[in-house]
Amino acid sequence: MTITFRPALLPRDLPLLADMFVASVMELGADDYGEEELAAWASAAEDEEAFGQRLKPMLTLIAFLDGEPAGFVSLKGNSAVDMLYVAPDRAGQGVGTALVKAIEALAVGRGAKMLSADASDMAKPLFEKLGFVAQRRNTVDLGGVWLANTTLTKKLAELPAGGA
């Protein structure tokens, strides 16, 4: 199994990203969230144009497992993981780990000393496994439906003098 990455190309990749987002939320989130919560969360991708506007200012990487789309991650600014979603049929195959490690390297390259993520209950164990530490629990209002998540942070290693 080979995992490769490329930057998302907007608006061309929007349908792929929106579909992966909805599938990940609905299928992988089912153990941690109720139907109403999942529907509210997934609705963020119903308006593809609005979803694209959310992604536009961020660096988004798409992961491919053996050439097939497998997940994506978005870096907001230089130091916040804003989205991390893995295709349900690729969960548990190292895609999420590879995406977080790739975005960590990019954040370090951009001078970030710390990386944060507001992780869903389904993603929190992955971030913790990768060295992120929980800071606080949050509730997010999505159209009158409240979802819980956790803010986690990780201190990043600095690049050696002279670059990477």
Ligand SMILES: CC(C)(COP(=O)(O)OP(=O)(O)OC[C@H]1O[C@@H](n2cnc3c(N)ncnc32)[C@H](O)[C@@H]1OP(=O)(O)O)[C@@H](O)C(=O)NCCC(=O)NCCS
Given for the second form:
Amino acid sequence: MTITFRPALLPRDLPLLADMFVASVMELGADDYGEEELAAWASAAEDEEAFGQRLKPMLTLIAFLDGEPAGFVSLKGNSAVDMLYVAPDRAGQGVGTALVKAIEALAVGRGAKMLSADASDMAKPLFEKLGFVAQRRNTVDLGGVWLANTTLTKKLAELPAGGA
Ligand SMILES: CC(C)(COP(=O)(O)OP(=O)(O)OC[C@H]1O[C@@H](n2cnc3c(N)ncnc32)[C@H](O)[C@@H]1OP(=O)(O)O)[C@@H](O)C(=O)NCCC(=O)NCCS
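Previous: the form predicted alone; requested now: the form predicted together with this ligand:
Then the entire complex follows, led off by the chain already shown.
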């Protein structure tokens, strides 16, 4: 089982990212969130153009498990994990963990001192395992439906002088 990465290319990868986003939310989110909450969350990718506009300023990495698309992560600015979504049939195999580690390394390379994430209830243990510390509980308004998440932060190690 090999996990590889490449940066997402927009707009070419938009349909792939939107499909993974919706499938991930609807199938993996079902244990922690209700139907109405899931539909409101997944609707962020319904309008592909708007989803593309959200992704455009971010650095997005796509993970492949044995060559098949398995998930993606997006870094907003230098220091916020904005999206982390794993394909339902690839869940529980370390893809989410590998994506966060990879984006953390890129954030360090960009000089970030801290990395933050507003994590779903499902993703919170993954971030905690990687050294993120919960700071506060949030409720987010998604078109009239309120979703709970948790802001976590991690202090990043500095690059040694002269770079990695
Ligand atoms: C949260 C998410 C990204 C995790 O991705 P993943 O690739 O399954 O995560 P990993 O395989 O790296 O697992 C990390 C930990 O989560 C747990 N886990 C993940 N999937 C699991 C599953 N299907 N069943 C049980 N535990 C699971 C495991 O405890 C694992 O810890 P371990 O290393 O001790 O086994 C994925 O479930 C997802 O995309 N969820 C829906 C969207 C979402 O909530 N995104 C986060 C927004 S911030």
